[in-house]
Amino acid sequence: MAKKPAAKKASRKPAKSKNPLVGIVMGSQSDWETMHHAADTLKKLGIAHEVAVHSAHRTPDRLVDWIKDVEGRGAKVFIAGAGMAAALPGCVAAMTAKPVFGCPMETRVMGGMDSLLSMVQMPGGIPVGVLAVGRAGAVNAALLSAAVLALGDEKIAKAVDKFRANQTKAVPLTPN
């Protein structure tokens, strides 16, 4: 009997782009388990993006250099994923006037509530749009980034419309 082909796993290799529209940053390598969902969603939509690991606490100078670099190459939106103190999205927002979407990581201590509460407590004047904890937040951060970009890009607008139409078609009328 022939073996079934192995199910294709989600991309685990961070995407790099010469001219990224979205910069995705996470505080540690362990965040990639969640953040790859943002990268995969942007890839499905055909949106150029770049992924990096920079800690707000351990590598702040490297983070600032990366933000300036990726913004200089065309990034219009940032997605920042972090857990625990979850300072990364706020740090990114402090360094750019571009939209920043925060993705709270699930944590062992409070299941991600610590991350979520840290992100939503930004001082007035430094906005971070915070999404759901975990995978759903990463996917939605990519979709929200795409919606922002679609305001000025008809190709991206069509890709978002197609994504949403396919999502609608995937919902059955009756249970199987």
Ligand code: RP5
Given for the second form:
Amino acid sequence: MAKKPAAKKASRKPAKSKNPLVGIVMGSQSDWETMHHAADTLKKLGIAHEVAVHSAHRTPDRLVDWIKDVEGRGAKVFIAGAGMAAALPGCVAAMTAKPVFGCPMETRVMGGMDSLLSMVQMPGGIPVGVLAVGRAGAVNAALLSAAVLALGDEKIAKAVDKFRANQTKAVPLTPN
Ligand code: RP5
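Since the structure above is the form predicted alone, I would like to see how the form predicted together with 5-O-phosphono-beta-D-ribofuranose (RP5) looks, so please show that one next.
Full complex below, order starting with the chain above.
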């Protein structure tokens, strides 16, 4: 009988980017299905970023270490995706004064309402900018990060303008 190929193990070695401007973190591998849209959008805009999985509940120490490390390497904005209790963006915001955008994951039991309400109810003083549940929120978190960076970076500003112009051009006048 043919041997089954061994299941791919989750990477234990973090893939460090050289000079990431945006740090994308998610609470679980299961969030990547949605969060890759944030990374894809930053890639389209040519913005250096780093992607990591660190959970506020399951790997809190690792999360703290990563935030300090990636900020030290130049990250100016953070995007955090999480579902259910969704504490991750709030935890990131507690540890950095940089802008933090939260992406609520769609969930099986409550459709993402749990993630959204949990994420948006930050105590005054520690802000998290929360986007829409699911894919649209992940894309918009990247675009909002780009808009923040564009304030001080002409190249990124041009890339954002180009993205918006192409998006406008792609909207048909009539349905197919
Ligand atoms: C959260 O719990 C994660 O962000 C994820 O959305 C959710 C479920 O995690 P898994 O059980 O799929 O790993 O912390």
